[in-house]
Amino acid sequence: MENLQAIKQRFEIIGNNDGLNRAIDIATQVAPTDLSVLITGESGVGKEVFPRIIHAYSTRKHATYIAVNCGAIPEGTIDSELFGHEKGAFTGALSDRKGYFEVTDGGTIFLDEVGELPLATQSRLLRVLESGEFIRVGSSKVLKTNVRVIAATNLNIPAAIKNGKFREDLYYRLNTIPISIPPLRERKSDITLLFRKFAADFAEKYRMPPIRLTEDAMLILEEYRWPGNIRQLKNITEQISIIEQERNVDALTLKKYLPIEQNSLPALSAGSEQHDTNFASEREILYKILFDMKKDMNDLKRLVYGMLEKGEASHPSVSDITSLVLKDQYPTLPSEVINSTTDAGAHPLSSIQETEAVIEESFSLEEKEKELIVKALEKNHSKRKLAAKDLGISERTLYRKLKEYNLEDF
């Protein structure tokens, strides 16, 4: 077995974090066995590298290795992709087709985003893990396969089990050997190393001098939370490499490329048992809407209290408040538009309090979610894969939402 440094060089792993080294050590130790492995970690931490390490050091290394992104396959075709189908099993099944488990017989299959699998498919997968048996879609013949299964997820699986979205027995079957990959924010000493590696790679790719960070920029880089982890760091490094003419990047320049952090969202906190930690979850959309609503209400309250404290009005009218909100949120909006919008007459502050419940009831999460989906599809010219990426959800989840909101013809 190669030493740790040799493994890192072979698989282009950068960093010396203890959690990362521990994950590599477990992967190499379990590789010679046929035990199932479940790799957990946030989106973008590099989970896809570890199945390749396990396969490369296993007795199956000369057999087939297939990586399957379960979240990218529509729910209606996932069983056919994994287990195959018989001719005529469904519309478009013009011939027999072998699934991944049949093609990979004797090798290793990596199921990425395994938490996105439908419950019916989870049952089929459990049978493969327990007995090595499966049945093609549209067939009654039991087939056998000898496949090493490695799975990965960025979901909080115990929470998914509690919510009835993941089978508990399948979880324990997959989780025979757990491997946890630490997020980038817990690998502060590795962030600068990764940045330099990416900067050198892009300099070679685009034939330009590599970008370098000043000391204050390095501090910003290390203190940022990196919700997208290594993938986000690589993307930002590429953006800076292409756009910036000055190759020495200071803190002010770097900040322009770092999105504003959303630390207040509980759905994004690590280790929560009540919310999935999946940044690609549809639930994130709903939480974003809720907190945007809360922020708007808080802004409105501050404006009202500010007027009262300054003595500008003992009983500010709805039109006064609306005008202030519009001017605050849209400073470039013409005054005649603001005046026409607020020309509804003055009403005392008490009337605002009386209608507060009505205003809250008028908000519909479903309508907001539907509106976001439509905007994402329009922005990406109906390309669903790109729309799903912008929304932060899997393509399969987007398909389900389109069906739910009767947007399938969009």
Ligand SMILES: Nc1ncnc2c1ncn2[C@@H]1O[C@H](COP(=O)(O)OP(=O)(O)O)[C@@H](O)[C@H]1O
Contents of the next structure:
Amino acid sequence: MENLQAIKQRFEIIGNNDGLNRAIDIATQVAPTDLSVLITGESGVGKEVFPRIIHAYSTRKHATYIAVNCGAIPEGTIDSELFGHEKGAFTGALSDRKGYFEVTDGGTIFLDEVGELPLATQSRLLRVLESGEFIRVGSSKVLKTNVRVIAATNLNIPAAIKNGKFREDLYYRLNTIPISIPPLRERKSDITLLFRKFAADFAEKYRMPPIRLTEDAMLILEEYRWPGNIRQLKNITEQISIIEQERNVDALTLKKYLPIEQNSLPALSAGSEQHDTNFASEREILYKILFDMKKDMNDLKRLVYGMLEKGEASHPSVSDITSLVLKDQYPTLPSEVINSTTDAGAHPLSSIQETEAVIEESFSLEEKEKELIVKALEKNHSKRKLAAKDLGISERTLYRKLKEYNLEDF
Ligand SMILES: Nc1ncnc2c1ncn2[C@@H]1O[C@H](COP(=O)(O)OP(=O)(O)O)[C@@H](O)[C@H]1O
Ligand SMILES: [Mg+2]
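Compare with the form predicted on its own: the form predicted in complex with the ligand:
What follows is the whole complex; the chain from before opens it.
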């Protein structure tokens, strides 16, 4: 398709994978129609550009385009956000308010994370899709609107239907035209292209020469599983761009930035239970821990970049930074521990990764897990059933962990 390159340029899409090209092709074909489109794909694969392409190539292109993140709006207000409300419909409804479906009349609505919509809202959505009719919250007057709906989700909707979380009729209605975006691990030849693009972008942003990968490092990048897809590749490229002084990045250095892959994660507690059903719950906790670690990493990044920018230290020593981070993250840690971990002298900035990794491995996994459990118990006033639910683990696992960490009196 001759148009393909132009679209990629206009929307800054990098890559030449068949699946990606096909998705762009379908998007442009379906754009001039008013059909609903459902975009599926794992988190971070690049779903958000597709509704913009479809709107831009439709006859509605001069009308309103609204993107709504359904997962980010509280359940209590979502109906009012989408369909509006009448004055007095609920406490705080001081005046009439138009919803997105009303203000986008003639245009396009992108419902991102559509799998997160509550069932009641799903019914309202089905109605507006089928007849263009909707009712403001607290009103009985039927209003009409003409809105093109594009939805996206990273959930397995058929599974959600089985669990009673998603209306089957709505799924078929939304899924008139399905577009699925392949995960990054299935787009190996695009990985190099994307990395180069991001490295160049961040070099410009931070006014440094772009990082480059050695051949064996590039191989590792291509073989990695990329659970967070392009978003993760972009984040990692940014982290390396900021932290590594040596702009030629080798395999060893790169590996420090790639989180341990799912199937090789260590079990939290050594025991025979690794393969029973608890394993899945432990994995859940580990995801939360990894998420926290990523946050730590970002804090560190910000700190280092701030120091570099202020010119406080062109080569801050690793001990300065690690002790700052440690004090911040683990305020209860005795100072001997902080000093012994950071007393390695003035290493160049590039060894921060190593030091942090060692610290995390030695005590942070358990600490973080304990912390999470305590927080969950506090939040739920020591009600173990509720705490277990919040933690996404079974009550049995929670009891075992309370015992393990001597938290039984909590
Ligand atoms: N093909 C691509 N070329 C360049 N950047 C991309 C591409 N696909 C995704 N990105 C970038 O990756 C990040 C994640 O994309 P996004 O559309 O938010 O993912 P999703 O909505 O599927 O989770 C964004 O910063 C986006 O700009
Ligand atoms: Mg998204």
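Numbering follows the first chain given and starts at 1. In this text, the rigid core denotes the largest set of C-alpha atoms whose superposition between the two forms falls within 1.5 Å. Bear in mind the structure is a predicted one, so any value in this text is a computation, not a measurement.
- Relative to the superposed core, residue 14 undergoes a C-alpha shift smaller than 2 Å between the two forms.
- Residue 23 is not among the residues whose C-alpha shifts by 2 Å or more between the two forms once the rigid core is aligned; its shift stays under 2 Å.
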